[in-house]
Structure formats: C-alpha cells, structure tokens
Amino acid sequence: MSLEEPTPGSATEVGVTEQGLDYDAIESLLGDLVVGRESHVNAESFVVRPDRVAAALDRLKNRAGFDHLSCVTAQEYEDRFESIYHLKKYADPTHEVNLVVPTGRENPHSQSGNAVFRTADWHEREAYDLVGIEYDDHPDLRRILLPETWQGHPLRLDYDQEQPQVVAFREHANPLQQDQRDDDTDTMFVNIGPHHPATHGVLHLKTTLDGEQVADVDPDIGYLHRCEEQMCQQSTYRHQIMPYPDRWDYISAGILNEWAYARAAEDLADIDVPEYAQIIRTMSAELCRIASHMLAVGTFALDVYGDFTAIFMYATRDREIVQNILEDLTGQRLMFNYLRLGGVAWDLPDPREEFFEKTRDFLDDLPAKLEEYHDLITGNEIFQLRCVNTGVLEPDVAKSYGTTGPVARGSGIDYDLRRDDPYGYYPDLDWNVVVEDGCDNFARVLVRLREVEESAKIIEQCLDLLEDWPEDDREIQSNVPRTLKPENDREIYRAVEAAKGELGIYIRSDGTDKPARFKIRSPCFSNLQALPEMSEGEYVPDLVASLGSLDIVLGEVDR
C-alpha cells in the first residue's frame, strides 16, 4: 500500500509530454535563471548562476515535479569549479534533469540547495570537504569525512599528498568531559560509538538526551573513508575499477554494486550486454539481495532485543547457503569481481545440473524458513512493542532526505529502480515491488522479509530461462575494446536498485582510459542522514533500533 499523496497529474507538471520530457519547456520554466545548457548522456543539464541555485531547485521541484535530489557532484576544471545537482522524480525516475553550477577558481562558493532539499545538507558538506566549494546559507557547513583539522581538500588538482596533517590539541580533548548534566538545562551529552556493536561499524553518534529521551543526534562519519572515488579515477575502465565496488558494501551486496558501475560505464561507452548475460546478472544480483537482507534482519533482531541465538544464527545459516551458491558461480565468497563491462566473467559452473539443483533446493526451503522468521520476529510481542510506532519516518520527510530502498518503501513510497528505470532482465520477469505503510521500524523489517520472497521468484524464473537456453547461444560477453576510451567530456549518472537503495555512479570522461571524475551516490549515506528525524523524542533503545532499521554499512557511507 502506498502512502504517497496523489501526485500532480503529469499534464500539470511542466515539461511532461506523452513522448517524454520537453526540455525546452523546462528551460522556459527556469527562465532568466538559466545561463547555458549542456547535454549529458542521462539527461539535459541547465547551467545556472551560483547565487540562484535555491530558486532553480524550487521551480524544478514544485512546478516540474522533480522531487528527488539523487546526488550532488562537485568537481574541478582547469578554469572553474562546478557542482551538479542530479534530479529525478519519485513517481518516474526516468524523468531526469541536471543543474550545473559553475563557480570561479578564486574563493569558489555558491548558494546552498538545503532550503529546498534536505538531501543537499550532507552532499554539500562532502563537496566542501573534498573539493573545497563553499555553500552560502548552508546551516552547518563543516567537514564530514575528514577531521576539522585536515589541511587542504583531497580532490583538488593542486592537493599536496605529502603535506603533513597537524592534529590540534582540541582533537584530543576527552569526548566524555561533557557527559554530565548542563547546569542550565536538563540535558546530558552521550557518545554512542565509534566502536559499539549497535553502530554497525565505525560510527559515532553524538547524542544529547533530555532526561531519557533523545533531544538531538549528530551522526559523525568518516572513520572508514578510503577515497574510493579517487582510486577509481586512477584506474582503467575495462579491468581496474570493477574490483572496487565489491568493497563499498562489503557485507553481501557485491554484484549489486558491480552492476551500478557496469551500467554507468556501459551506457557511457555504448556497450551492449548479451541477453544471456543479463539473465545471469539478474539472478546473481537477487542472490546478493537475499544475502544482504538476511544479515540485515539477523543483526536487527540483535539490536532490538539482543537475540544472538536463534534469529541471528538462523539468518547467518541461510546467508551461508546463498554465499555457497555465489561462490560456486563466481569463485569468490565476498569480493566477487564477477561482472565485466559487456557481460559476466564466465558462464555457470559445470556441471550445470548440480548448480541448478543446489539453487532450487535453497529456493524450495525458503518459504518454510520465512514462515519461521515471521514467527520469531514479526510475530514476537516484544519485537512488536519495540518496533511498532518507533523510528517513524513520514513519506514527505523521507523524500526530502532522498531516502530510497526498503527505508523509502517502508514509508509507503512506491519507488524501485528495477521496475521504474528498468535494466537487466527485470522487465521480462513477473515480480512485485514491496511497499509497507507503517513508516516505522517494523515496516522496514516487513519490507525486507517480503522482498526476499520476491527475489526468490525472480531467481526461479532466471533458472528456468538459463536451463532452457540453447547451448550455442550462451553468449556471456559482448565485444568490448581491449582499451576503453569513452569520448572526451561525456557525462553520465546511472543507478541501480541495490539492497539498501539507489546506488548511483556519475562519470565524466576525458578521452583517456581513466575517468576524469568518478562519484558514488551511496544509498546508506542519504538514509543515515534521516536518522535525527527518526530519533528525536525517542528513547535511546529506540534510537539503536532506528539505526539498525536503516541497515547501513559504513564502508558504503564513507566510501
């Protein structure tokens, strides 16, 4: 059931026609705000002055229906800095537009988009941190991935990697010194993390309590930052980038991550993928989704009521079976490196019959196991008391923060890129998008459990197709040049539906065999940004449950 307010009829949204988007009409809507126009591979882009960003975003959101700010990319050219706001619609993500904001090399700054989209808050902080663009009117412009004491901005062309980093004394201040009641108020500061079992990795939650209730939460990230984007910019398209995506969400979602890069690079370089390889990609991606959701559910039960026995071990047991199947297919257990631009690395393992039988056995056992999960988790009274009506995230707030995946679908937002921006073999298969209307921690668990059922349906259909596929037509890769050099100055943003939400990649090519700019849109990054909205007024155990319900992995948040 969708909780979304009825969207304005397409006919009322500026630029919508039966044939698609009329970008001339959108340019007329922006009027004198536009100073130029560019064509990116995914959408038309309008160049606006740095002091008119909010006005342009407001018109695109409220009059043209672009209510989803997917990502903000910052980059540096020889003569300027640039911010790109990638906009879509939750109702139809194939409707895309980009807002390009150039600014000078001296003292680069432009207006913040935070007043229109809350998503812009963290994305602009990251742009300031790594590239050095300042955003006027930003409510809290400070570093987000690196310490405040860091010297320079690592993605700048003139960044000196040998420069010593001086850590000021205040960085060593005892973080516990404020763990006491304020003399003037009844609040108390509490550190949760960065090393804590409930934070799902190295995450520091600066929490202010009013009595026993959460008055404010400030997620402090960056402890795991590895500058994956810069490493991709130093690697070749064809062979060297593909191993990195496995390491963003290193839990179980490797092939989903690989597909995000493959989709962007293949569309950038006009590479086709054989139909047979698309089916293998679809099957293996859904196996990864099941493995990821199993771990999410098991660790969530651990967060909520410390269940380290039955549920956690059951989920780990079932995840292991999926990992075994993926290991048979890819030769690896976590870092698969299985997709190739234009297809997959190799065909199904021999003997094929054994692989089919093993996978079908897993699918046959799944319904009974899911029933068991529901008995243990969603049917458990304690679990219900802890999760129903806690961590509430209303649909309009979820949209403003750019949340996606089970977090958005648990808030009644009917948005899934597998159906709404089709790729792979999904359009030819019979399956449903799962949406729940609770908006709370309970609804997000229900979405994941029901999505496991839908993934099983997809895998079963893929197995039927692969079994019957003629041996002579089993083409696993298209013909891709040994050295891939996309045309100079092509730009693209493409995304897939990963286990945790929209995983997008922006690439700008410069005619060489390496990207000039590589930007990762992590679903966990945007989902985590909504945590304060979900937690304020709740109790600390509910804060822990809300964080667990987001199913973040810090490797993907920090990148």
Second form
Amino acid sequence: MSLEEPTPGSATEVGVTEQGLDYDAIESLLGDLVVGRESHVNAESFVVRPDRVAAALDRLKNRAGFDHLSCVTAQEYEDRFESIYHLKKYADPTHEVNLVVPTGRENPHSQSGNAVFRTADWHEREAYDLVGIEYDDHPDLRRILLPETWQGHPLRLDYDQEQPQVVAFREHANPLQQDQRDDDTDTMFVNIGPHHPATHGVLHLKTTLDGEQVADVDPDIGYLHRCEEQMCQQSTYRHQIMPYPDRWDYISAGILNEWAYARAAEDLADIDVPEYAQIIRTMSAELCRIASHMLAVGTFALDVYGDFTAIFMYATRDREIVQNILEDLTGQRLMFNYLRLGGVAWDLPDPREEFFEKTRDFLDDLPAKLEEYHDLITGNEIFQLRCVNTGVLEPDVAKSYGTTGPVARGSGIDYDLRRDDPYGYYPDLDWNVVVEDGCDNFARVLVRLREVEESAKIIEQCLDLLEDWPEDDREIQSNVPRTLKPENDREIYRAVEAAKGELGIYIRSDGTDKPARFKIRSPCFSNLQALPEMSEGEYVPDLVASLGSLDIVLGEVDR
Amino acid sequence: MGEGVDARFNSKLREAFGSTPFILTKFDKFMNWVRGSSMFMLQFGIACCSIEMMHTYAVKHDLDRFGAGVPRASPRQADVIIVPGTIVSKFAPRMKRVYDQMPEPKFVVGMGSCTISGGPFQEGYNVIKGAEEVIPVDIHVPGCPPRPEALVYGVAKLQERVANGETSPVTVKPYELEQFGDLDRDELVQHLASQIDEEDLVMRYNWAESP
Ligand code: SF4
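For comparison with the form predicted on its own, produce the structure of the form predicted together with its partner chain.
Every component of the complex follows; first up is the chain already shown.
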C-alpha cells in the first residue's frame, strides 16, 4: 500500500467521520503494521514494530492526511525503550494520532521517520542524545544538545550525574572540502556565533561560504541546554513546575508557556478552570504575545539594517508599557509565575479601575504606534529590498519541517491552535487568524505586526468582560487537591499557540506527584530546523535576515 | 584659563581649581578614575537575564547615562562583560575564550542567580554552578532576573570599585581550558583519547566536586 503514489490533499482521508476520527478505520489502514493499541488522553495510539516506522508514518501522512509530525518523545521504562510520534493535521489539529514504537532494553534501535517527515531528523537526534535510542537510516545521527564528547545519556534511569566529563573546544574544518576534487577549494568556512549579536542568543551557525553566498549552513545548538525536562521531572505538578515554563521562551512570553503546561496538566488530572480565570488567562496571554512580537520586530530591524537607535528603542519603549501592565498583574516583570493549575494566582490588582485604564490607554495608543512601525519598517525601501523574496519557505517544505506560528502563517499555512484546537476564552471572542502567503522574510514580519492588532482586539474584549463581571462571581481558582497524583500511566500531549507557534507538552504520569516523563515540544526547535532550506544559495546578510525572521529564542530551542 | 579658549570650557570645576591648570594626583588614581568613568560593555546575551539587560541599555533605564558606555559587539573593544544567564557545559569554554580575548584590565558583572550559582537549574546534569567556576567575577547582581534598576546599581557599584582601584583578584579557577594531552590519564581520558586530538582545547568538569 505504501508503494502507491501519494495523492496530496486528496479528499478521501481515511478515518474522518462527522463526529471526528474513526480510529478503527485508521487501524485497518495500518493493517499488519499494527501490533497493539493504547489509549492516551489526547488520542488513540498504535503500537508498531521498530522496523516499520517509516511505512506506518507514510500511510498516516499520505492516506489519512496526518501531515504534521508535532513531536517525537523518547523515554525509558523498566523493561523497554519507547519512541512516540505525535501526529496531527495542519487542516484540523484536533485530529490526532500517536505512533508508539517500543524497542528492547539491550541496544535499543528503531527505524527513523526522517524519510517521511524532515522534522524527525532533529527530534530523533535529540532522542538519541538524551535517551540513547539509535535510529536506523537516520542521515546524521549525532548528539545535538550535549557536547559530542559527553558520556552517557542523561534521561536514562541509570545515568550517573556525578561522573566527570570532558568538553572539547574545537576549531572547525571546512565540511564541504571532501566534495571538492582539488585541494584549493573556493569555499570558506565561517563560524557565526555562539557569541554574535545576530544570533539572538547562543546559537552557533557553521556556515560554508562560496564567495558571498551561503553554500551550506548547519545550526549547532545546545549552548543553552538547561535540562528543563529533567527539572520538570523532579518537580511536583501542583506548584514546582510552573516557574520553569517562564524560562523556556523568556521574551515575556511567560504566560503563554505557562498555559501550555497548565493545559496539559489540567487535562491530565481532570481539573476545571472557572470562566473568570479563563478570561484573565486569555487577556494576559495576549499581552505577552504583544510583548514578544514587539521584541521580535525590534531585533529584526536591528539584524537587517543595524537600527539600534530608532526601531529597537521604539520596540523596547512599547514593551516597557506592556511589562508594566503585566507587572501590576503578576508582580514580576519577566518571570510571571502567574497561572496555577485550575486558575490563576490572584485577581486583577486593586484598584481595578486603574488597571483597566492603564491597559485601555495602551490599547488606544497602539494603532498610532503600529502605524509608526509600518512607516519605519514595512514601508522602508531598504527593508523591503532586503526582505521581499529572501528566505523563501514554501508551504510544503514548511509543513514537512513541522513549522508553526508566524513562520507557518507567513508561508500561507492557515494554522492557529487558538482557533483550530480551541482553549481558554478564544472561541467566544471575535478575532481573526492572520495569514500571509508571501513565504518570505517580509511576510513573517507582516504577520507579527498584524497579529499585534488581533491581540489588541482580544484584550479589549476581555477587558469589557472583566469590567462587567459580577463581583460575587470572581472565582479565580477551582478546587484542586493539595497534592496532585494523576492516575498511573496516563499519557497526554497537549499544545497551545505560543508567540512562536505550537508549544506542546507530553506528560506521562506514574501515580506519584511528579511526572515520570515530561517532554517539551518547542516551536522554535522545528522552525530553526528549516533555516538551511531558507538560506542556502542566498547571501550572508540574507541568512542573518532569515534567522531574525524566524524569531527563535534559544531557551526554547535548547530547553 | 589662558586666552583664546572658548568660554564654554570654563566649567564650575574649572573655577574651583582656580587659576592653575594643574592638579596633583597619583597617576594610578587618575587612571582608575578614568576607567571607572568610561566603561565599554560587551554585548553578550546568554539567557533570560539578557532580555532585562537589553532593557537596561535601552530607553527608560539607559545605562549610558552612567558612563557605562555603548555596548560593543567585539570583546577586543570592551572592558566589562556582563554575564546574563545560565552557563552550560557546552558554552563555558566559549565564554572563557571570549573573556580571554578582552584586553586587560577587564571586569565581570555576574547578572542573575544562574550566573551566581546555577540558579533554578542548579541540579541539572549540564549546568555549570555559576560563572565563577570559569572566570573571575567582580560584582554579583542577584535576582531571577534582576530588574534593570538592580543591574544599573550593580554596574554603578562596579564603577565605584574600579575608581577606587578595588577589583576581585584573578583566582586560580577549577576549570581552565587546557590541552587534551595535558589531562591526567584516567579512565575517561583514555576512553576519549581516540576521538580527541592531543592539542585540542578542552575543559574538564568534575560535577561531584563542584559546589
Ligand atoms: S537567573 Fe533566572 S532569569 Fe536569569 S538566566 Fe537564570 S533563570 Fe533566567
């Protein structure tokens, strides 16, 4: 069956019914590939043999329309290793299915999914790095987050954290050299980063240049790998995990990240959230999105024409205002730690009128400010020359890499979890998903600027609701047990639309008050993986612009 | 003031000195004052703290008002490095290299709990327990992240100390970049010997003994 010509976008997707998904139909599509079936909280899962992974992925992608591999999670059990492929559809992300691939404890290895989904490349490298499962047919199975000389795989059960390590500091050879016939090659190897103002943090780009053109670029990440997953695995659900999400995407997107954890954990443990708290969550999350997009736009202008004086300062000026509002609300400028499982930490600050006024003032000034941004940025001829038709990312390539957020929406992919997989108060509000089909650096910036407008709309409506909310009904948290112990072996993958795209969390519980496995699917990780596609063959400054337009944040790439 | 000099140069300070164009001070003292009054900061962003550091440079807080300069993109033009964030094993040798490239005399401001101790990630398998394991730090600014005001205070304190000629001594650090060939030949080094060139610079991390 898998040998048939794929028919992209065919209307006859197996398993789709009026009510949702018919998993039995999908099971019969997979046929003899399936050796078992499991129920996860988010979706049904099919167990396949480790040597049939690519075939199963291929059938799901081409016959059943699961064209988005959001995440690959690897973990160790007492008796086996397991990789889970979390699949969705770009057209409807509520259609989900998981592939579970168990492998034996001795010398674990399974087939790579890279041939079907390009995004599996990095995800599997990470699984190899941290858990130590080997993927057959993988094009380039190296460590990705930890140094090459690292001993052991840290997320294994028997890993000894005290053992000494040696970390090398290498000068790099020209990776294209071996392809050249003669010795005096024309290409030049240049390291960009890990300490460089254009890399937005500690990212290392191994670039090979042919004259001024980029012949090859290999993003080298892991300079900010802070063991976030380990930290969450050794913290309790109720209070100890919540501060960590703030530190993934730290560009003021804290509440969006917190929501990702809150959503996964609430669904895992069946916790309700009062309506009033949902509105506060929605409002504060959108404030965070504005702050995050401001910085993205400001630093992008900095990257493209070195404008540290005007646009960057305008952007920080506006961020200061948002940060002040958020500080009034949460008590912190950057690391909010504001959401709680089942609600939020506290109500709006007193006096409420002052808070409303301050926020409304900000919203009232926003249209004029956005006009300034458009004058300074999108209307600027130099900017247009540098950004239009550079860093092109075609929609099908973008899908294969699993890009999401403004990067996908700038490539014409109409995908936004706030609308497509609704949560919070979004379904009851009136706003639009912004899509641009330019597929280039310019389109991505336009998406961000227009998204700021949409966020402002959402905040405005939330403010109206909050203002009129009856005083005796302001419930900010539902009843949550003091110690949360979700049932043993419940598994869930849940995502929210963060500032940079789909931020997903996989949790497996083991009956204790701490998760047995906590996996973070960060949008930037997948978005960054598409960088070579966007910049090979272009000029070095276009590479820098493309990188800026992806709006990565290394805390989230490396986790 | 002699003739021919514009009236604009006659500052209050100039009046206070009276008619003599000379002041007497020790050369060292003068140089320290100069250093403290014009600090060249290295643009160095690692993690979350660097966002607040950017705000410190930008409008509203404007570190430049304090004579702490415009950020420089190259370590060769900077004399202060603010270390804003978590340092992990892969990055530490790079940071050491950047620090080594700065001209003497150079000063370090450690910003945030991570730079002081590893902060919220101290128990991570990959996280260095503070910048001081790699380079000497003059001023620690605690917080997660410290507010821009706190960083301004830290930098102002550093300037004060530099002007007074006090900085932390360059101590012998537990972790130095050294050649792989120079490491003690224990089990781990033997194991890696086939993968690493003798001349390669490496750092050795002894997690058990780090604080
Ligand atoms: S101290 Fe806190 S804010 Fe600063 S880098 Fe560490 S975790 Fe981030």
